[in-house]
Partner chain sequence: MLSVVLKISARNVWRQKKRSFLLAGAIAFSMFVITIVNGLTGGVVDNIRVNFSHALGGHVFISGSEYREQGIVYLIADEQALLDSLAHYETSIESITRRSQAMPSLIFGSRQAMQLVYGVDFSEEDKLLSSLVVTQGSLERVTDEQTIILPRTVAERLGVEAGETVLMRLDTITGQRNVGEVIVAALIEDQERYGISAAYVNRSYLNSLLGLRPEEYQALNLFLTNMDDADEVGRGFREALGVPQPATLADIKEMDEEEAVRELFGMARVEEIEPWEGIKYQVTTINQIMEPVEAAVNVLRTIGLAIFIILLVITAVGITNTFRMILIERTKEIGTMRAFGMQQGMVRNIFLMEALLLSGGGALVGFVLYGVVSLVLGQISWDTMPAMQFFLDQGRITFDATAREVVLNTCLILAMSLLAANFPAKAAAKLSPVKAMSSNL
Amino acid sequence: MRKLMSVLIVVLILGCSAAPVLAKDLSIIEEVLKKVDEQSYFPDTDVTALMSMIIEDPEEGLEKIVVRYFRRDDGERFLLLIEEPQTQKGQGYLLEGDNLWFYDPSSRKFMHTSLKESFQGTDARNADFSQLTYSSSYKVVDYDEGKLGNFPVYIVDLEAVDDRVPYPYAKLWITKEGNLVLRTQEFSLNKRLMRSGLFPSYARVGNGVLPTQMIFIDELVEGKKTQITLTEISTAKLPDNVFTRAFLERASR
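May I have this chain by itself in the form predicted alone?
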């Protein structure tokens, strides 16, 4: 009898351990990412805004940068023109499809740069000012459900599938209602946390949405962060020549 019971226990244990675990349906989150990207894409309108950046650095102290922001998603273009401080006034960035140029009026030269690079040494990356590409640049590895403050969210783990994005791994907190990214964490190749992002406010722009406040936190340097606020948002049509190197040169004088 004891031998029979022992056999039954072993069978039950093996049976339990072999029970199939239901896989999560990652296609749900893939659709969410598509919606996130779609509502941050403005194919039928231009976007203009004034960006104010407050940089907090434990060594350098406080710094403010004011940037005029021009964006046209049809053709993947944006232009960033620095207005303050005086020492950087006239410097600018121009994205033309796959090419991102930095212009320095003191040398009157254009230099090729990358969307991955830091914007003017801040915690923002040049990629933060272009349209989102989560659904095409990343694959969903896993997800969970939870709350961020009072908002029910999907907590999504991503792995990059192309080299355009600044970080190979990311974690997103996306609202279930509205598909808004409220928080991000970005990781290096060895999965070390490099940067966190907070997006506490959005504005409706045409049929999409645009974050009007972004806070990027350097996770490697304690106390270092960059806060970006967008004001004076407009969807007025811009002349085609705005998104040219000639315009950037003229505007920098």
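Now show me the form predicted in complex with the partner chain, since the one above was the form predicted alone.
Next comes a single chain, given without company.
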């Protein structure tokens, strides 16, 4: 018995002394997150694309929304102009720095909204069309290494640093090569899985990358998901007046 106790104590002492050695170096992942954010930021080029959203709702059925997407990260601006369906045609979102406006041509009014809000009742959020801010909004809690399909990935657990982000907890699958986010899971304040995201394809835009396919799955409503595809991607310079309320009003007519 005494021998067994001695062995246990030795094991414990060794375990404790080895713990710092085995502690994960989270700074590696912090660097990866910074790279993820950096390559989602296009300071030197404008981006234009056509977004097709297919919303699968078990109650409403299938719905398609087509949106013209204009983005200029220098000045944190984007403009989303709905082209389909006919009932929503002309509605638009304009991001000007910290302010996000929603324009409805039927009332001719601009209303203040937030990046946290969902886009037109889909599973996408307005923030999904802007640059990523994982490294500044979240701190790394833990990470693991694994594989997603054939890709070696970091599986990263994040916790929000403040309440500016809608999901206080998140989990990311980031490729070791290229730092692409392939999968996300977002959790509520009480750590319940609320939304999953899949990003199977990317396009290179300048020095960065832009997901050309995004699938957002509502983890609370069975069978509800939104698939977003980006086509007609262009990096041509846009006139400055595109990112103005006047342009949105004119384009909505």
